[in-house]
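In structure tokens, one chain follows: the form predicted on its own.
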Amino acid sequence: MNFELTALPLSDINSDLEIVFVINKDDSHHFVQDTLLLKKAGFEAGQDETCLLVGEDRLYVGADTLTSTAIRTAAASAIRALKGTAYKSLKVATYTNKGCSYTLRAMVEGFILGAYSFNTYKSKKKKNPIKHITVSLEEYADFTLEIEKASEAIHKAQIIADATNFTRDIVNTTPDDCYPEVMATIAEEMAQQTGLHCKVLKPKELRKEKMQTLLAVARASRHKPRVIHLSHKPKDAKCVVTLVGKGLTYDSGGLSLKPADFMVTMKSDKSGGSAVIGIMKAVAEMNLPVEVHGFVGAVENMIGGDAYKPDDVLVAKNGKTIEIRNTDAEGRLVLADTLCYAQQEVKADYIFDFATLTGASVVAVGNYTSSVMGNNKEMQALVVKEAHNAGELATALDFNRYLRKTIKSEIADICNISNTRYGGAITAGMFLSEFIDEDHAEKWAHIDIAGPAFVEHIWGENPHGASGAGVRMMVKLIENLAADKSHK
């Protein structure tokens, strides 16, 4: 999908089809001609509503506000809508929120995310007829907006949505085409051509690490394991920002099995892993002036002779025993190997790990928000600041001493997973904090996406499936820290 940015009014644009958004039900401002057909074709302008008029060539779509969220969804409604027709390119105005850039920087996102489908294994390929959107910067309130901003803008967008889509890809590939090995490749071949820095550590050097927790999750699989290093180093970058994704290819439960119907949607496991590939490969596009790096453990967790067992004792690399009694709680054995190595090799001035750790965290807060952790209320609040910022939604669940107790091992330092089945999420959280080292502590959040990363039906700007959680969220972070005047 190309975009092309002009200063030619609309009407001065040849174009197959024109979309127009009609912000809280007010249509003053667009085409009145067209009122009484849209009256006919009952179009009441509700959020995300759209109503094709084919002999006009214009597809009218409603928003309840000017905010990005509302412009986002509304625009992924419009692109949707035209799948299976003939239309081939599109013209729309801009729309600022008084000016922003924001919302027509939300738009472009929405069309790109909107469009996004998974069809690698369709026998029929069927993808969004659309292949060029030209933008005017008419504005629809005849607010003035620099045609470097709004290009600034829509650069940044296109990013960023392809960013997530790349993630997207990667979460819905089935687990028998990407394992360790090929989430390894796919790493190695995204930083060959955005110029990040890749380092991957296979068994040997991952025995060397005394990455034990990490290796006895991997044992039983046929697919050998995989941490991987991405990383963006600029010249005198403002701060130091370290990432790291829960990479579980596939999740059986191991020995601890899981029921059949929840097998079903486990390639979804390494959505944290592959969101960090994902940012890694924005902020390495976007240049952004802050160092990041991005560590991903990749393991598959399966059954066999070789498999970790409940009651085995396992050594964390930081040197913590653990007690296995469930090894459906695998992926948060792999992010302490993965912190605790991700903490050797980088003194960072913020930590984030993502990971669909818990379906206690869908319990507590839905399919569509992740949950925020950590010993740092001001990291929590943050991420959630920008997650919103961002058209993500999140929310900060607390630590609590109380809960603390529940993964106390009588046997071992920790047990890997709680004596109660409520505050699940919170626990696996408290879990992985034994394993951010002192100088972190303050630095780090936790971030469950095990609720939006894979849904199975549309929603927002996301598709059936993997949606890039996490990905537009931390470059909005990463991007609003490199502006940050405060740093060094």
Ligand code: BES
Contents of the next structure:
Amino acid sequence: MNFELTALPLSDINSDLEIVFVINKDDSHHFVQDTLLLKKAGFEAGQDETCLLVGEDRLYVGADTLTSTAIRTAAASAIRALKGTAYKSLKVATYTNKGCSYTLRAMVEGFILGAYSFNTYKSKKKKNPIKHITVSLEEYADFTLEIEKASEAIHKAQIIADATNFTRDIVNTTPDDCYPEVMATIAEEMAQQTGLHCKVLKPKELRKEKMQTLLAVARASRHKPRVIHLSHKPKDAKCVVTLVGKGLTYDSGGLSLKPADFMVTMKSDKSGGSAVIGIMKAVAEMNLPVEVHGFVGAVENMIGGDAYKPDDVLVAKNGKTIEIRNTDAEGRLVLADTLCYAQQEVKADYIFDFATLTGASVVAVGNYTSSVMGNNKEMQALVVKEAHNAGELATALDFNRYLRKTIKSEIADICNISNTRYGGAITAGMFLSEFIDEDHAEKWAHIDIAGPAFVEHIWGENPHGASGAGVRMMVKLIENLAADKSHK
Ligand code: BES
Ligand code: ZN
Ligand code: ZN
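Please supply the coordinates for the form predicted in complex with this ligand, as a counterpart to the form predicted on its own shown previously.
Let us now look at the entire complex, which starts with that chain.
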């Protein structure tokens, strides 16, 4: 899908179809030329509601407001409504809110995100038919958008939405086609295309780095683990950001085997790592003046004669001993070592980890929302704010000293599961905090994306399956760090 920006009015543009957004159905001053036809079709211009007037070659879509969220989902809904049609090109106006470009950015994101479909395993591939979108600076309101601002908005939206779709593709790929070695290859190829540096650690190096907990989780799989380190080091870097992702290419639960119903969709347990790869792609393509490092712990959690066991005690890279009581709480073990390695390699101003870490996060906040934890409330608030700005849902969950006691162990430094059935997202987050060193303690936030990373129905601009959760929120956050002058 490519975009073209023009100062020509809509009527002078040759396209198969025009898309008209109807903003706020109760606000009658918006000009709609097909009033009678739309009435006949029963179109009420509710949020995301579409009406295709084939005879007129116009598609109408409702949006309640000019907020990014409303425009983004409306655009996604509009582009989806064209699936199966013969339309190949379309034209649309900019709908700026008082000359601001964010509505245009949201619209372009919505088109690209909404047009996504995962076709790899379909013998008949049904792709969205729209190849070309012409955006006209013509406005229905009094304000017009400057062409430079508009062009920049489109460019950024394309990079971010493409990176999100890139992440979705990795996550949706089956465990037999995407195992740790493949994940590393995907990262290496992306790095080559974008000019990032990429280092991949294989078992030999992992042993040398004393990443025994990660290696233990990986042991029963025929697919050997990898730790991926992508880096973006611009000359004019304003600050240093480290990203760490859980890349469980499959989570069977290990010897604490998951029940059959819970095992389905566990190809999505690599969502955190896949998000990190997607974020790095966008950061490189936008050439943001921030030094960014992305680390992924890519591992498969399987059963077998060589599997690690409940009752084992493992030694993490930082020397802490961990009593294993459930091999299905494996993500925190992989992250423990990967976080230690990341902190050894890079002294960062900010450190964020992304993981489909707990079912408890989904129970707590639902399918659509990420939960954000950490030792520092400002860090949590920063992530929540930027997530919302970028069109993702996130909410803070706070640590407390009572829950911290529940991950104590009688025989080791810490236990990999809590002794209470409640508050599982928080206890998992507090487990991770044991592997954050003093220097990074206040600079770290943990983002549990177990809810939104993979949902088996369409929601907003997201498709069935992988959503690419984490990508938009973090690119937005890093973008703001790049623009901000006040740094540590
Ligand atoms: N990958 C799962 C968490 C998960 C569950 C992600 C559902 C997405 C959807 C994780 O490794 C896991 O199994 N966690 C256990 C922890 C428990 C054993 C303490 C869980 O949440 O049940
Ligand atoms: Zn698990
Ligand atoms: Zn897992």
